[in-house]
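In structure tokens, the next block holds one chain alone, the form predicted alone.
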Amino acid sequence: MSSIGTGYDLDVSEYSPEGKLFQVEYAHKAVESSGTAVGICCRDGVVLAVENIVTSKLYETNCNRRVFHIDRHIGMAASGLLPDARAVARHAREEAADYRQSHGEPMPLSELASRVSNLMHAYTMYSAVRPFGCGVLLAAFENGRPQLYGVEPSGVYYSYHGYAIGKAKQNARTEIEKLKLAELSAANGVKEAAKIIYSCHDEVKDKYFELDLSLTSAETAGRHVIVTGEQWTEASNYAKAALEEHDSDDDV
């Protein structure tokens, strides 16, 4: 970042010479330094996944995770700052809820990824407050029709096949162009999903962590769900045998 901008970061609604606003660039940094999140729509369905960094062990298993409901059949993934995501997904299903008893039909994905991005370009723009920190992925499979948006700090938003954010999303990102989301199922999707977790992590930085996993499906009947039991464990499974299998190849 350039000494240029000293001083033009005190207020998030100044900019700098160059055009710059700083706090809303430090925002995004707190989304790279974060645990990677990804999103992938299916064939039948959407598929969300999140390394959810621990650094401690005392924590119990999953009192925090990064992936929340929003609606019936809207999921949201987050990295970045979790009490800003939370803020979010409070306001998220506000929206959502709001809609669905004014409208009495659930909230198209394309409406609530429009309001959220709404509210945190909103905190781009006064002295008083700060930019969000954290980026989030919105999913739903809606008609029949998988969606997935992504909304960043900035309150830009994108409609996208596969997204990836977080430390290692450049990584991530490249591993998605790799699979046939048009022939991949959702539960297919899940395996993926968490095989590309696994394969970017950073054992070095980050030693431990707790992979969340979430989709919304045919199967499903459209209903967000939470991927727990038998079919996390499988998924996990997958993933980590893969990785095994992934550096026994180097090995050679």
Given for the second form:
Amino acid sequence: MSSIGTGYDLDVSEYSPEGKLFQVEYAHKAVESSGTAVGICCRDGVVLAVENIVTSKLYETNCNRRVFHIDRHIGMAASGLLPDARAVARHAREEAADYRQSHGEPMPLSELASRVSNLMHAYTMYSAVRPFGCGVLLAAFENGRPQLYGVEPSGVYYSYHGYAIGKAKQNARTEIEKLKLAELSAANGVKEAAKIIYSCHDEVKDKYFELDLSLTSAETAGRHVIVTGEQWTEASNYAKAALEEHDSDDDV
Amino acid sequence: MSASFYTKPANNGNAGVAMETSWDSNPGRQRTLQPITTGASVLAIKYNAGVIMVADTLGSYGSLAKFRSIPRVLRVNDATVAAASGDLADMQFLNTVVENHAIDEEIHEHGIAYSPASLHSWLTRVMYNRRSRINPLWNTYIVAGTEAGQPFLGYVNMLGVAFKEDCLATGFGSHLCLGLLREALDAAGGYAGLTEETATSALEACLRVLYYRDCRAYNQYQLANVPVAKPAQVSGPHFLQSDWSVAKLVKHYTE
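For comparison with the form predicted alone, provide the form predicted together with the partner chain.
Expanding to the full complex; the earlier chain stays at the top.
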């Protein structure tokens, strides 16, 4: 059961007697109740995938993607409050553009991750603002090396081989650990990421979702590309087929 | 993050009325007085299925042919290219701004990109505003591309004078070559009758005339071709063949 921070959870500037910042923890809850986002570093690229839960069939498809371009070579997947994620994306884009204009070269992902982390952390220190209710996964393929960073509402960030945030993060992380990432090509990684999203999706609670997929790899020449068209259909079919197989196994 | 909820568009005002000299408030700061490292002519012509633009690769330092492979043609996106003559530092500055805008538009993925007409319009506003502050970007730009299946060609200079035409030239090119380009168009009955090959050879002939007669021209150039249904291509450096044997006929040439 969640601990109730009565009296110590009104401002993010207040610690509880146990040394917790309850507002930050509540922000994490916002991430945990949102669709899963997954990032996988493959042999020659990075894949991002998001279970973009859609609450109404009236929405146009792909109107609220949860995968963003941050400059040409960096991608961001978000879980949690989408408007907060957009604010983070906007800031990250400014940072990346400024860096490119001053340094004459694209911003290294490690540097951007640090800036995003600083931003999100800044919003955990003052009572006048609230922490960002989103977690983000940042991906790039730099100098032949795939890179993935995950930043959480507290501002903490790590570099990962593979990571998942959101509703089914535990299941997804377990699935990622089963993959042999060093041998997995990015093209296959796209299919595997789709499969993980589908297998972790809770059919009962959230009926309808869109699969947001993106790829940054040697094949895309380091550009962050949103996966659409044939490649998306192939990945989504692979994922659905794997689900059916799994379901039919249960019948035995 | 800024606390303001709405910012009004910048108000330049004062243009032509009481101009405060910037060195009162900021002694180190100066206004543009003269171009330093310069690029010579840019030439462009529409043809039946697109538009072609050429610019040589020389950066002149006064009368010194100092930098001999400066790219002056910028590929903005698949449908738009731009080239500038005049001060090359100002050109490189503006090109960086344009490129950054183009990247911003790409990453938002709305399917909206700079069309040549919108780039031309934006450049016009920038150049005119700078001239209105008596601190111009000392360039003449030609924007070329395709818009709604039609070729586009536009001119903007440092005064903010802007217009669109079927053939354009800057600098010496406007004196020596515009007539030749117009003749080519007239002979074909308009750009719709001009083939890519004829357009290219007309431009090359003009570049040769410039190399013979303009002291700041050069025989190495870039060529940009923006066909209507295909992505823009910038190629180069191309080399111009020229024949200087007539020099021997000049009295006192060899003494």
